[in-house]
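Here's a solo chain for you in structure tokens, the form predicted on its own.
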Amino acid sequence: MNEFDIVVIGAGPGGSIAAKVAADNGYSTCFIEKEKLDNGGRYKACGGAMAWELIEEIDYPEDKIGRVIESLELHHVDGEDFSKKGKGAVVWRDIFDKFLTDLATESGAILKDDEQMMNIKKVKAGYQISTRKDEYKAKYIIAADGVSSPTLKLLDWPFFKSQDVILTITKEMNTSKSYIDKILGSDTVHLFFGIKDLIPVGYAWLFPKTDKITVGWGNQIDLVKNSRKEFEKFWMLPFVKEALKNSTLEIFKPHLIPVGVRPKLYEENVFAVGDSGGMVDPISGKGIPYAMMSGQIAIETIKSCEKKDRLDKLGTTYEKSLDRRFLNILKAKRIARDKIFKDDESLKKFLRLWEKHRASEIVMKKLLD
């Protein structure tokens, strides 16, 4: 049996900065993955975009940016065009997650990747993780995997309200670098909006990377009725179809993403961090940054209580750290979506709003009302 102070499961942002920060604590810490990591780590669905602040917090290595960005372009289906200016990043997250991974290993968590975790169970002295492998102890888990979490269905955790799971669509369209800067621009990503016309509670997108193109569709999924026919009017869109003229399809697949938080976030020694919470922006579907802080805060929570001998208090700790560096803003934004989607008109105020404002600031100081 191997035996861990804290074992990580999934090795996105949120689990390799957990079993980081853990390592880095004196954690002895073991962090699972069911995907083969080699070089180029494990394709996910995801844009990729990303505030220019969190590049330069890790150190993100240049070269590994899939194309810097200067302009976020907001297009009504109406006609209507918004422009918000901040500089930013496209990357692929097969190497973003891989970099991260790489800093966990390096602080001396260990990582078992191509694991499928197949069984955790409650056991005297903490938990016991069964994968197709091999068997885990541990006294502390940390769910990082992913909106579906088969660690907390195991435990048997509420699963989210379906008004809180958005269904996307990505494919990765082959193309050139010289017609993304002709047509896309050459440091720009596009959002694409309209309830009436396009998506009822949700946007699609354009995010150009050095020579592809990532295309993306999200819809609130209990509002979903035919996926491939709904996706059909962004592609059939004239901007849309120009922009992807000649190109070629390399990956299509959805995925789930989260806009709710999860209605449990700890239990007996268990943290839900990242998608798996649901700490997810409900208006942009930004995640990379609470799923990495979550991982953080769920260390620092395990070290705080052990040091004052709280273990008592493991999860109103987690819960109220969440809550005072991010949770709280996340959980008024939900509740600002329903009012940003009500209907066209109430969307084009928003985006007007967005376009000098960070969304934080436009819910937090009521700037819809």
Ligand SMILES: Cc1cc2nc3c(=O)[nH]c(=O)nc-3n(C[C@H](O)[C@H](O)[C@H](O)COP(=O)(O)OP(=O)(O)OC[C@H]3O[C@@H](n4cnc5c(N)ncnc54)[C@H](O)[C@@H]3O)c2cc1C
Second form
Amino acid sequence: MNEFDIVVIGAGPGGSIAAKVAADNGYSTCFIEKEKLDNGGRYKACGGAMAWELIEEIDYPEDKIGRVIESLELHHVDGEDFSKKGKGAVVWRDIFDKFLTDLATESGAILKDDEQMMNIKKVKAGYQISTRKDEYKAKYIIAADGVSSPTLKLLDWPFFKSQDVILTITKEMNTSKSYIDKILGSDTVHLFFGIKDLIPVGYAWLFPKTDKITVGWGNQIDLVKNSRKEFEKFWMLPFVKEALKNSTLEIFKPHLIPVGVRPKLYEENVFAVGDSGGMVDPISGKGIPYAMMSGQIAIETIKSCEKKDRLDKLGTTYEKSLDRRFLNILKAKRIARDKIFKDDESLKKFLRLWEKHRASEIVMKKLLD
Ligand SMILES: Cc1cc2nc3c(=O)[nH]c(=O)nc-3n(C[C@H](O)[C@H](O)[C@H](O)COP(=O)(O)OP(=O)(O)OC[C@H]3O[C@@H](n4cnc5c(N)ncnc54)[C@H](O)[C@@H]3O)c2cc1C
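Please supply the coordinates for the form predicted together with the ligand, as a counterpart to the form predicted on its own shown previously.
Expanding to the full complex; the earlier chain stays at the top.
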């Protein structure tokens, strides 16, 4: 039996940061990932867009960036376009996630990749975790295994409401860098909106990377009637058709995004981190920084409650810290999302405001009212 203070399930951004911070703080830590990571990581359906501040904060090497971004073009299918300036980057998730995983192993966390967690049960003084290959025991569990979280399912935690789940389709299209630069611009990502004529609650996107375009579409799952047909409608928009002319399909992948907080984020030494807890911006779908922050906050919570000898406060401390750092804003954005996607007029009002303001400012200062 391999015994650890902390076992993290999943080596996405949430799991890797939790594993790194845990190891940095002297906890014996193991993180278990079902995918094989030795060949530079594995593909994950994701736009991979992030603010430049995050790139700087983690000292992410520039040669690992898919493209540096300076602006966001917001296209409404009615023909009205909006533009938002701001520096960011798009990254390939296999490379980005592997970078974070390496940080965790360098700090001393033990990575068990190519090992799927199959079962977890409560035992005396902790949990017993079974994978396809081995058995582990830990006092604390970090469930960082994504939106469907097999860990939380096995522990019978409630799932998200259907209004809080977005179904996405991603296609990775091969093209050439010069064609991307000509049609999409060398430093611009494009988002497409339209409640009546495109997507009732969500948006679609073209994210240029080096010589590929990540094409994505996401709609609230209970409003999807025929995802392939609805995706096709986006594909047939003249601008999109032109951008994807002569490109070839490399990868096709559906995936879910949670856009509301899971009904429970902590119970009996188990912490929901990142997508497993629904820590995603409900308006933009951005989840990478929140996964990373929640991984860090979960470990800081363990450390501070142990220090104060107040293990009875683990749940409230975790939830309060999440709220203070970012979750209160995401919760307010979840309420605002219903207002923004009420009709095309409200949506355009938001897009107009978004040109000049951060989405959090629009929501917290109630600029939509
Ligand atoms: C189409 C799409 C586009 C997106 N675009 C963006 C974007 O541009 N910017 C942004 O910030 N966010 C984006 N997101 C959201 C972002 O991808 C997630 O919020 C982020 O990946 C969450 O990180 P995580 O660590 O919580 O979970 P994940 O990244 O999902 O990692 C979970 C890990 O757990 C592993 N796992 C699962 N089950 C098991 C098991 N049984 N045993 C062991 N391991 C297991 C998985 O293999 C995976 O590596 C997008 C999401 C989608 C679907």
